[in-house]
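The chain below stands alone and is given as structure tokens, in the form predicted on its own.
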Amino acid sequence: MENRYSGGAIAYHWIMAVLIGFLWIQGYAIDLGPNATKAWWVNLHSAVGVIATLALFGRIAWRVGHRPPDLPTGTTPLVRISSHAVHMLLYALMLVICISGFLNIFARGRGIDFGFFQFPAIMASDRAITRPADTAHKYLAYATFALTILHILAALWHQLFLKDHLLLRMMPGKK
């Protein structure tokens, strides 16, 4: 197929939704626990948001190195433009969203234990800054949930209804 990105572009994409997908499960399903086991999981959430962010640098590296293929013959300025919102919103709010979430643990006066090395506190305990970074962690959390939704909607869109095949484009496998 013509016009798929490249693989690692597709890579990227793909990591990143497994990681974000499994950060929301994970990070709404902390409050359900007991407290018991809440700082392990709140660790855990951390350990892999330092994941998600590494990975968001790359993807953000290799975006910058490698132009996306173009859309589709036909596609409306509108879409174009929305499109091109859409993907660099959705990089705003992923960046953004990992800034509050170091932001929330740090100023708790925590560390993150990778179990083979641990990142220790780097400031003293903070609630100022906790409670607005812990309310925009969750807000910024919701909103890149809704936009990804949007997104998931619009590329179904093209490939269900539209039949330009933009979907595959992404779709890891052969060309």
Ligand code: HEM
The other form holds:
Amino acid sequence: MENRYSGGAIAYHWIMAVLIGFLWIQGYAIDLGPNATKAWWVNLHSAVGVIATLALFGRIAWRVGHRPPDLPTGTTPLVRISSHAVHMLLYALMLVICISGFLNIFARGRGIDFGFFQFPAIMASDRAITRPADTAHKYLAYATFALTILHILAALWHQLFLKDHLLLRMMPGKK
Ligand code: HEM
Ligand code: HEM
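Structure of the form predicted in complex with protoporphyrin IX containing FE (HEM) (previous: the form predicted on its own):
What follows is the entire complex, opening with the chain shown before.
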């Protein structure tokens, strides 16, 4: 099947799906743990968040240089537009969730500790920024979650009911 995404697009898609899945679960789990270790978990979340942000920039650059494969012939204009809109919205959400995450950590007057490298604090603590950034980050995480569920249901719909093997376009494997 040669009507597939490029190797780079597939690699970025799945690496980011794993990173985002981790950040969701671990992000929500931060508040469940004891206060004494909270700073450590927030730092871990932010460090993994930086990796996700770098992967996102790489992914966007790759996407600009590589056109996605055409949708199967017979796909209606409405489906084409909605699929494109959901994909663009997912990119936009990934970008703004990362930006709000950076505001959230830096406006606490903190840096990010990678163990072998310390990213220094670049701002003084400012609650006028952390409060809205924290709220935005939280609701953006819900929105990304909801849209990804829709995205997965659409992929399953193609696989199980339309049987057009759309999922294989995004699966690693031989050309
Ligand atoms: C796709 C990327 C990301 C996802 C899905 C994500 C998800 C989450 C979630 C679900 C929470 C918990 C929200 C709550 O209920 O309070 C959270 C909190 C947080 N995130 Fe992220 N995040 C992402 C990226 C980032 C990045 C890039 C940074 C910073 C570099 C960051 C910094 C933070 C901080 C500081 C908190 C607050 C932790 C606390 O004090 O409870 N996040 N994130
Ligand atoms: C189990 C989870 C997932 C499955 C099964 C899945 C499946 C797919 C499939 C089959 C495509 C290709 C659609 C086509 O051929 O037109 C795709 C594209 C895409 N997926 Fe996912 N996905 C998953 C998770 C995610 C997550 C977590 C995100 C980000 C939050 C995401 C963002 C995207 C984007 C932005 C595209 C469009 C790529 C482009 O054309 O530039 N996916 N996904």
